[in-house]
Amino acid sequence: MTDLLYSETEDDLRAAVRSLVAARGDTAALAARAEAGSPYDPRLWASLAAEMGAAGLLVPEKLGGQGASHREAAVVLEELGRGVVAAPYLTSSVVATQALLSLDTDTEAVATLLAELAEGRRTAVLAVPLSAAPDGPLPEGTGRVTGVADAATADVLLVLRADGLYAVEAAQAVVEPLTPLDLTRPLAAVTAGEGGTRLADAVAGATAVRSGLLAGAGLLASEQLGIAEWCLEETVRHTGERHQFNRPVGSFQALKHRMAQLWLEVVSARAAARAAADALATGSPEAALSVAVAQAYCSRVAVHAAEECVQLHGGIGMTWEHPAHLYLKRAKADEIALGTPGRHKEALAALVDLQAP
């Protein structure tokens, strides 16, 4: 394991993404767009993916990317979590990109699509349910797949069929928008049918899909860390400014204990998320173990932090105007994304040969 502290380059990247999100990631506007059914801000995505080059962090330079690693992508996701940004970064720039990188990148179709994703000119998603775990069952065939995240806005769908993995233009598939709990990460049902460009045979395709899901689960922990950090900081700020009986609400011991406990959980979540990102970046043989630990822990921390944020804000935390509900819904949706905490605990037990009593 390498140093888990943030490097100077990662700090610079964080500052750039945070500045962009602060300038264009207005949560009131996001809530309005989400309610209208189109949560994405195309200008923000263009700045993040193309101008900043964040979409190509995982892609080697020879294929048109930035040649960075999962650690840098994790920093981007931390900031996108802090701003509860609606953007297809996790699904396209991490999961789909990682799946393509696991294939033969000398193949023209794979290399061309990777270059397009790295430049932010197109987005792609795996046609699997958002809840699909890295070691869980995968859809195969031409049937309808429900709960596919970001499929409604994707340009390309990566479809696993019985005879291989295909890249299917979204226009050639039937994509039916669904109503998700988290309006900032749209879901859809996808029926890809026949056609498309075959990228790999069935075995290589399934392996690539699982690689994409593993990277997605590992880096999702960083998004969850960002959610938890914002919720804690916003709660501490609010309870320090809100007064009752001529005292800041946050000075009451019962509330201080709750926020202190949450701080401990956030610190631990940061260690788990960083370990998963580093294991993926270095190709560690314990990557699956680190990812399972991170997902089993960070999912619960994000939900706990969001719940505390809503409750400790009192009445205003229950309103539509305050962004706390956006964070709670994202945290709850992330809790079942790419495998539930229970599923990852089972995976962890199997990896360390811990038998159930």
The other form holds:
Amino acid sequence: MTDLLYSETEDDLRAAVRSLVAARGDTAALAARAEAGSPYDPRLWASLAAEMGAAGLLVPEKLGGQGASHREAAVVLEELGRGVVAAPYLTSSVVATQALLSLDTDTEAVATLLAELAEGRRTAVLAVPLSAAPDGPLPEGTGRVTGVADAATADVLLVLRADGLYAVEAAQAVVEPLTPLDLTRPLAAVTAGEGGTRLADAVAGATAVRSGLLAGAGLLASEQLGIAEWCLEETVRHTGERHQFNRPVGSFQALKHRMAQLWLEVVSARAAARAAADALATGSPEAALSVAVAQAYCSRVAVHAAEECVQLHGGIGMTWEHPAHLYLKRAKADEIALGTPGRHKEALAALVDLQAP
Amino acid sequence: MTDAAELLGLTRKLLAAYPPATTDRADFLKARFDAGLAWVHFPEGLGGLGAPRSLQAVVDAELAAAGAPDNDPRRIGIGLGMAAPTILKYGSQEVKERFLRPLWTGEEVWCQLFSEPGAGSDLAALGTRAVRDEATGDWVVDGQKVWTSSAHVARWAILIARTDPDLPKHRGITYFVCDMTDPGVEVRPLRQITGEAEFNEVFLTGVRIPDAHRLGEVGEGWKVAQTTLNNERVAIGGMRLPREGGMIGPIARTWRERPELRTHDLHQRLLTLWVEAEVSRLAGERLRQQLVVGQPGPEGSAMKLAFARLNQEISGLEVELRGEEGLLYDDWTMRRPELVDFTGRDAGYRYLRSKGNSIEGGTTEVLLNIVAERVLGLPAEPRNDKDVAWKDLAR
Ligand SMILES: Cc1cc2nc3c(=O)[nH]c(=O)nc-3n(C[C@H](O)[C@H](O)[C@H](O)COP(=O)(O)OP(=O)(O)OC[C@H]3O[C@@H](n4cnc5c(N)ncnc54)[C@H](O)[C@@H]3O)c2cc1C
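Show the form predicted in complex with the partner chain, please, because up to now only the form predicted on its own has appeared in this conversation.
Every chain and every other molecule in the complex is listed next, the one we just looked at coming first.
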């Protein structure tokens, strides 16, 4: 049976990540770094990925990781979403790592890279657009790929070419930073024409990439849950304190009902995100279905929560100083990331036999 | 402390002594109650064994596998979900022993005499009077209740009435068990939007209630009613459904079987609702898992809200999907059904009946207020009715 709760280990992990984010996750500093084009805080990444071992949660111990599962990685992502933390966790520790785990891990190149990623010493990203859905078209060939998330800081690019999947040192490729909507998850155009180490043939390579994207989409739901949770809590706090008409604005029913509605959505999003994480962790045959449900639902909830957060903060919500905009941008970009809700619903239509006309 | 293995043993013993295939339904249910396997978390002698609530699942699974008869929670919903927990908490030993067994087996159906023409969402404003007859100690009740589901089949009712009009509204209410066969009780069908009369008007004229049938102290009825109302929401939220187990099931089947009805617009809307129904099912499942490990969240009230909106949207879409057929209705005959039957009727019925889901058991607006204030801790609306005697309130 699908376990939709959090285990004690997961609660402990959450507490650790949350206190790290609280200690280092200054959103004003983040906004400043993001505007300057390098949103990452290397010290936060070092603590999270290496010291806490979060980067290696999906990797078995014998390959140098923590031997945990998608359930724990999902908890990390919830907390990173809550803090709009800028870090290559989703792209490197989840998507790229999952793709590599789907290959033959006895191959030395694969094993070495996995161990490096698991220790958080290096990062890798798939050279596919952030918008790529698990069952959508993939780039292949030697052309320029646009919209690759976290490529500018990655050490290694995993490149799908007509003849196989390659690991290319970023230094060997042309990486042109783009201006992203979500300043906290940088995008770049990548041209990795030639060279690199061949990790798998084209068929195995494409399967691995899709597996990475599926895990990424499933766990992105947890990041979206974290975003929505923060937006709701912050909005409740603010409207409970802000006075207009000689009353806290949060005592107006028109606002209360909107926040109560959001709370309902967050409660449901948590169940959907947990179901996806659990299905991925247990290798359930329902994983694709659970991921599609979670993405179709949680994307919208995160955007709704962030939009309500801006609106119910009034003028303050429109300012650059207030972190609401960081959440809105992340939520809106996450809606497109790894497949839009519409794409996931189409996937679902086939999976549950509700065919289009 | 009773554990799972012991409960399983007791369940098997019950099945051996009363083989479901050859035992009368009512006899089986009575034997189950007497074995303490009705609601295992209730005290011994009252249908339970004082075991953890979570272990009920062990018993239920074993009985279901053996094909044992169920006590049909749909038919006895108000008794099971609302009267029973209130009686358990506030009733005397005699009251518990008198009422719980026939309530659980379904021999006696219950109804809820709470709402009045002048007091719905503002239930504490109710005006039905209960006056003590000093000679006998009985209470004499006069007033009118409305929208009372199943009053026409009910043997007993939970009733709240005003015992002191001079106090502010929440403080002058007392809670009773009312005998629906009392000559002063008159039940008149109230035809509803669907054509049938599932609920009623109930007129109470000089109804005599013995003091032994009072639950809780005089004037504490509002507090007792909270137990009833909280349990109502948990009862709705704790339901366990398979995928497509709710209203999304019939429409999904129609979609699969009737390709000629499909359009792109309907497809998009159907998929959205399918996702929401599945997520709502998962949220209900998560709530149930939380209850089992003893960390009940406030999600119970959420489930009722989500379920009401979904039912309405899905059934509305289904009528539209059926196009020409959606213009027809199966049957407007005035009936007085014993239970709500969502699956036995057509889409038009489902559409109309589900309109009640956001009104019955607390309106959506009122429940959203409760979530906002009690769950999210948002400031309350200003109120002008708290310190005024009930008799001085505007009505
Ligand atoms: C099918 C059905 C079965 C029922 N069965 C029973 C039963 O068995 N026993 C029983 O006792 N009752 C029963 N009821 C009654 C039900 O509990 C009441 O109808 C309900 O509580 C609403 O009260 P009302 O009808 O007086 O509406 P009102 O309270 O008059 O509400 C009218 C409108 O105002 C809104 N409103 C009221 N107060 C507020 C507020 N503070 N903030 C915002 N909006 C507000 C409401 O949401 C609603 O939209 C049943 C109702 C239905 C529809």
